[in-house]
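The chain below stands alone, shown as structure tokens; this is the form predicted alone.
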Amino acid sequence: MKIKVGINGYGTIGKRVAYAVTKQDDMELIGVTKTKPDFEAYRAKELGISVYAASEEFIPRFEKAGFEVEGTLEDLLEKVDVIVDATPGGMGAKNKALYEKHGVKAIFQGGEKAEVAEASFVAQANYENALGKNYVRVVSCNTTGLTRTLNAIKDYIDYVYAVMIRRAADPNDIKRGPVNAIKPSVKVPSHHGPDVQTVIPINIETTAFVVPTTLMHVHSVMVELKKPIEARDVVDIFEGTTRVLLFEEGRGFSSTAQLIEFARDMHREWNNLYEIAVWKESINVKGNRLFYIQAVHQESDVVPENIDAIRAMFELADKWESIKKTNKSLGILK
């Protein structure tokens, strides 16, 4: 039978995981809310998508439109088992109550604080953690791609200290910036940190600044280690690490440019880039340290995730099961 799923906020990541969900055989996409009937909201319904208001106070948007919604949220949770909610960040833990109220399993993301879930989740990372949980947070794009990488040289790590360079927008975020600055996080380290803790318990620090741009994030990495490991060896465990691709700037991948660029050859739906981008050249090994930069896509790392948070909380599959039923269904490449 499958797992009937709905979807709250049909934004950058709400689209997203939903055109994710109607690849898999496993679930059903139900339908999705929106505030207002904007063009996002136009496209699902050709889609064929389903469109909820997002409560009872947005109906007269829709009715001055002439867009006919099936109903409001609460109607749609009750036809659902789980509902990804995909709202801006602090909105899904006041929604919690109302999950609650219907009895519908949640997923949140990483805008929310660990506490609204039982789990935090990256799927490589600790995919058992979700099984059978009711409420399981997906975390932001940027823990997300430490995770991944760190995850893979866990056994390595005696410390991380990791600078995130994060996009100040994404590209059709017209109300966001800087323009023409670059921005600290004066908060030292960032919250990056504590967040790749509820994942893996690693020593990690980060720090954080938002720079002009709108297509990735780029974090560079450094690792204190407690055991020897040679440059080549992290190059073959990433090679080995699934939803990590490694890029050459030899072969022309000099900017996060170039990665959008392999992801629209590629015939990504949206340009997505699922897989954590490390550029082959930065990985490298001086003493005990261990150096290597990334590059992050917000928009979609995360979408892969909350496919398998779905099935980990149903125990529908195990780990790598999920995992490779998802990267098939996505085209991920490994």
Second form
Number of protein chains: 4
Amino acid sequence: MKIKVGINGYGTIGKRVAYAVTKQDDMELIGVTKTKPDFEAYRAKELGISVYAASEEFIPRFEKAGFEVEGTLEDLLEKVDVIVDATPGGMGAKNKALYEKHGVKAIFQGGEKAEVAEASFVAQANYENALGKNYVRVVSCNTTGLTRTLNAIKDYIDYVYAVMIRRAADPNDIKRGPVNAIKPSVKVPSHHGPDVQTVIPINIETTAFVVPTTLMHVHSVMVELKKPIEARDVVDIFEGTTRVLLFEEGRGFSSTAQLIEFARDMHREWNNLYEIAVWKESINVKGNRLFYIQAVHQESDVVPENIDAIRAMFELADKWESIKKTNKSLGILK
Amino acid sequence: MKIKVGINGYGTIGKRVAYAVTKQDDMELIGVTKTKPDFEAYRAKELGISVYAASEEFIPRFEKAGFEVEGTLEDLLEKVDVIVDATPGGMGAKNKALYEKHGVKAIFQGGEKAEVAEASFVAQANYENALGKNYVRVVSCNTTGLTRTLNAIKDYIDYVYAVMIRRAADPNDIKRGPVNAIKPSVKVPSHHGPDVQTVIPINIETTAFVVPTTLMHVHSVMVELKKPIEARDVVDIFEGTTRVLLFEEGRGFSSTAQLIEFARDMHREWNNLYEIAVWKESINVKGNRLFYIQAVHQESDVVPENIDAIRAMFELADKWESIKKTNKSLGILK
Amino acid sequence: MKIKVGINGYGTIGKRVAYAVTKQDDMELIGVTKTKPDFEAYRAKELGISVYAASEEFIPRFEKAGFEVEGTLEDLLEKVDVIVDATPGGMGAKNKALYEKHGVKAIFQGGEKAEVAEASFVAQANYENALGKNYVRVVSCNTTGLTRTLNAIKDYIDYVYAVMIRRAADPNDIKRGPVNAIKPSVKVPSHHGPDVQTVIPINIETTAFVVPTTLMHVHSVMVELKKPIEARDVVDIFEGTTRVLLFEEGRGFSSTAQLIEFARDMHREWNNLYEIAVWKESINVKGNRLFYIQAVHQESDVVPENIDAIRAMFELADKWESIKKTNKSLGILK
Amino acid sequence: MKIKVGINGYGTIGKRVAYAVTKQDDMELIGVTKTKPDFEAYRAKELGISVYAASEEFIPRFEKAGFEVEGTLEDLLEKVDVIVDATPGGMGAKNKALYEKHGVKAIFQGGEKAEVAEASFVAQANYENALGKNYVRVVSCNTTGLTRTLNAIKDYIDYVYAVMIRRAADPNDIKRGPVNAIKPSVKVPSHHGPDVQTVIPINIETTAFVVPTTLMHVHSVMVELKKPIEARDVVDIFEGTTRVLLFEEGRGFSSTAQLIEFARDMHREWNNLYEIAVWKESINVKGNRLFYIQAVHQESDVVPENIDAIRAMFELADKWESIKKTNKSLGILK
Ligand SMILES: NC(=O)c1ccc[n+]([C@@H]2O[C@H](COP(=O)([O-])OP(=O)(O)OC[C@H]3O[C@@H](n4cnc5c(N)ncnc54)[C@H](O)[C@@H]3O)[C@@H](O)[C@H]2O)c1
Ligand SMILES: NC(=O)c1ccc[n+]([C@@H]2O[C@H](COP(=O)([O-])OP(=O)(O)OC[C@H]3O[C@@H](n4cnc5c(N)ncnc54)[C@H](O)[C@@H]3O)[C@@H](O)[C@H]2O)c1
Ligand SMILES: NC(=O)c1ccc[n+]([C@@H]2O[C@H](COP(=O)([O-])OP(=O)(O)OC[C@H]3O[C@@H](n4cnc5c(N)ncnc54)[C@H](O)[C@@H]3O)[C@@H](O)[C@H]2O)c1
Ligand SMILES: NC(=O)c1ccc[n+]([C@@H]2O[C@H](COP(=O)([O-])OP(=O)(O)OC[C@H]3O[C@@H](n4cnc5c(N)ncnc54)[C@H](O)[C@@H]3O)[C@@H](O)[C@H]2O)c1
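I would like to compare: after the form predicted alone, may I see the structure of the form predicted together with a further copy of the same chain?
Entire complex below, previous chain first.
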């Protein structure tokens, strides 16, 4: 029996999760909400996706454009088992009352506070936490990225200090700057460390910066080791870790631009790089400190997490069953 | 009998033309040349494409990396009917002697001078010029872009003045700047006007600028009309013109970023936007002057032209037969 | 008797006009308004400039920071003969009633509609229009740039088509994008043409684009000539035109970055380039068409215009007297 | 008796050091070398600075442009006591033989290897090392930045991990990218740590990234403390440290753009920010770890170091005498 899924907020994350849902044989995409009849709304219709108005107030816009909607969010909530909330950060919390009213399970994204859900979620780290739950928060692109590699070596971790160099705007967002500046989060350590701790209980502190690029975030990770390990072993661990890929500068991967070119060469939809990219040559151990550099495709790394969260909430599969199924459906390499 | 095609220079243009060739039922991709065993070379191999060393001097690099090549460019030239030269600008002319020595037809790209070939080529404008020819030059991304729309209205043209705002570097090129400047070509009019005239005999002058973006070029076109026409008629003409698409700002297409997002939403490989994008609202006639603004995806607009050029050179089909066949094979909308 | 000048809005334009006022022997800077006690407010105080709260509502912010203000805008209006309104675009019109109430003359900036003032103003073009006026609008950075060169050759002008490539954000504005896109004004011709006509009655149409840079705007100008002229003559005219400088790519001025480096090498405050920069090699005549490319330093080209406007409104000097005096005071080269 | 100074390489660093030399009452600028008669060469002449051809091979360029030079580098070397080598990185080492031949002292910049000189130099950290020396290396902009703050707290340092987010190109360099990418140095730890150790013997490791901005570098510094200290104490130490300034985001300093705006508001030549800018709110101690974020104006932070190096090499003054004299001459705040 397929789980009926709705997407509230068909934007950068919403449209990718919607696509991923259509790739699952145990889920059915019932519909998505839009706030205006833009080209993304027309594209959804072309793909046969039912489009609902995000709320009553947006109906006139659709009518004026002659764009037929299937109803409003509340109509969609009547037809789904679970709603994936991918509205702008902070808006999910406000929608929760509505989801409760309609008795549907809900998945929130990283732009919401942890308190909005019963569990913060990164499949490979704490899949079990979401089993049977009604409200789950898929953590942010950065927290997902940090968790995937740090979880793989968590037995070696005494302390982690990660510096996050973040893109200023997504490729499709032309409103946000800066055009020519580096903007630090002066609150040090930044909120990202605690956010990782909502998923894995490690000792981590972070600092964060915004720089004028759209492609990916980059993390400079330093781990103080509880017990010794060789760089070679860390390479092996990451080679064996799902949704983490090692890239060699020696093969031409000299920046985030080439990582995205790889996703384009693989003909990935929306040049999605679901996997966290670790530069192989950057993995180095000096004394009791491990260093490595990784890059995160913020537009897509959380997409497979949304799929696994649905499976955990409806107990459709255990952890590795779901992860393997999701990976296969989206062409994730391992 | 399939035409055997080789690609000399598997880069931004080369790898897209190679892919397009594999999509044609009347052509066969025999192999491509690379100068080094980078991730693009490994990807080619993964796709089952035979990789040749661009020349003798590059063999050691491949051997050192344990990357087996099928031979050198000269070996490839022995096995093909036509070589598509997609090496960096200016290098094609130097390779011509080699192509002549091996008696293969050759297609050159826009980075070469017109004199390198018997005909400069934009399928919808002068397909017949390339019929049976041995050496054809597919003109540059900008000239292709200007030709597609101007050719459609050439009977109305007395004089054209086009200003070209060009991207500084392709997405995959991290060496070139500027990071924060506008760089004019102070030679006014620029060389682009005459380049259009190698394809269609219209009275055109251009000026060109480089700006810090990677996504697309944008052209501001002003046409002084020989005979009157309404903006509505121009819209109809462009609606009926192959490889030209009208986009509405009203539907959210407010910049080149949203045009590329459209290509991503269409799940186009490498987010290719083969078609020239004309902003519908920008088409306006005032007195005897027609204005319109268009955008060019420099990485992909010339790809279908290479396919049609092969057909013309081997007289496999007439103009519209080839164009229709190429469009269908690559998912070009019209 | 010095004219008492106040500045409402000590931002990018306001602080430069304030500085220019202090450089005039026939004017006195009475005070400026700020909305918050930021580093620009503290710097004003350091320079001995009286800082007023832009309005009542901002007083608490200053009190909380222990930053003493001299009162509010209305207090400042009581002490000045003329207020220079350099508040964000559109806000000037709202302030006009207040200026009328306090019986002070007012100068508005280019972000306001022409109707807000009795005259739109570019000193060298229509100084006389502002003689004795109460409300004058110094036109925008782009309109000022176009007017300075076109006014110099207006007797030769039959028709002008100018394409404006505009910076996305000022250097000090990190909120606005785009980071990686070209954004056209799809309304063609754009509003800039008519704005030039508020100063000089020429037949001009324009199109405008925003690109990801902060340094300067660049204009590609095409003039259809009423009577013949040689490129050499245009060079001579511009050489003799105040607040217009010819730069040679041959001497290293290959982009807007080098024009700003020149202003930095001249140790100009805030790297101000008051003068419009025309690339000498770009000046070319072909048939009845004149082409040239110019760059505009949007942060400073309107500053001398504000000073001359004050002189015209209080009839302190005739046109060339004021222009020469202003140029000398600010180190404008000619 | 004034020390006769020559500058070999009148570029980004060279022209700023030349200017600084003219501001010293115990030094005399004899001349500078240029490779071509560009606008910087003409500006030098305008300022009355003697311009020499960097070498014989460049003379024809100057002759062709009718630009008179005073001779070649070798002629300049005959007239000076010390040459400041500010040629592109790596070129200084090649010039050393020439300097030795002419028996002149020489100062090299951070683009050279430490071995080129008898001492690597940051005035406030190891002024004495350069006393009487013939060859001194002023370290790079990044090493100078790290040394200034770390030297002030070196007694508390057990271990330092600094992540450096570096500008892609100087404002005046339009050749280098990337336009849209983050490029890591995959060699971890990067060479910057050891470079700091050529000046102060602390335990430091670094990682480095290039991002698409021109204004400043930014460092994220984490110090593991040898003995406890409060954030307040670190603030006091930095407040008392020369050539280090504390900036508050609360006052509007939200990014490197506002730090440069501050230098512009201070009417600093070339918007020089000689001082290292530390964000006050970023200074935080958690457990045995101190965090802080600083920004470095790469174009100018090394300029005062060149002046102090000259004084040390000719033993004109002791450390604090020279530093105070240099600071006063350049308007360095403390
Ligand atoms: N973009 C990223 O890099 C990224 C990465 C990981 C997680 N997230 C998180 O995912 C969530 C969505 O982010 P995004 O980048 O997709 O945003 P987005 O702006 O691209 O998409 C948000 C969508 O919600 C729609 N919307 C706006 N108001 C709405 C309303 N009242 N009701 C319903 N829909 C509404 C918008 O029209 C838009 O289509 C946020 O919590 C964000 O923090 C974003
Ligand atoms: N990129 C664009 O925007 C664009 C658009 C239209 C046309 N063109 C034209 O297409 C041609 C190729 O441009 P591109 O952007 O694909 O260049 P590119 O640099 O992306 O690719 C060139 C390829 O040729 C290879 N190469 C280098 N030297 C070689 C040699 N000696 N022999 C064989 N191969 C060699 C390089 O390794 C690279 O793989 C040029 O003429 C260019 O002007 C480029
Ligand atoms: N920046 C440019 O490129 C440029 C060039 C030419 C003309 N202009 C015009 O000059 C005017 C000012 O532009 P700007 O770039 O200096 O803007 P800005 O944002 O840099 O400065 C505006 C100043 O006004 C202050 N302010 C905001 N609200 C206010 C209020 N209610 N009352 C008083 N002050 C208030 C702001 O705090 C700020 O200090 C606009 O009309 C603009 O169109 C700007
Ligand atoms: N720009 C920075 O951010 C920065 C900061 C600190 C230190 N440095 C170091 O300072 C040195 C100079 O760097 P820069 O940024 O000023 O370089 P630059 O390119 O701006 O200036 C170098 C100058 O040397 C001239 N030159 C080139 N070849 C020459 C030759 N053969 N002989 C003499 N002069 C020659 C060039 O014409 C140019 O004027 C390098 O070692 C660099 O690593 C640079």
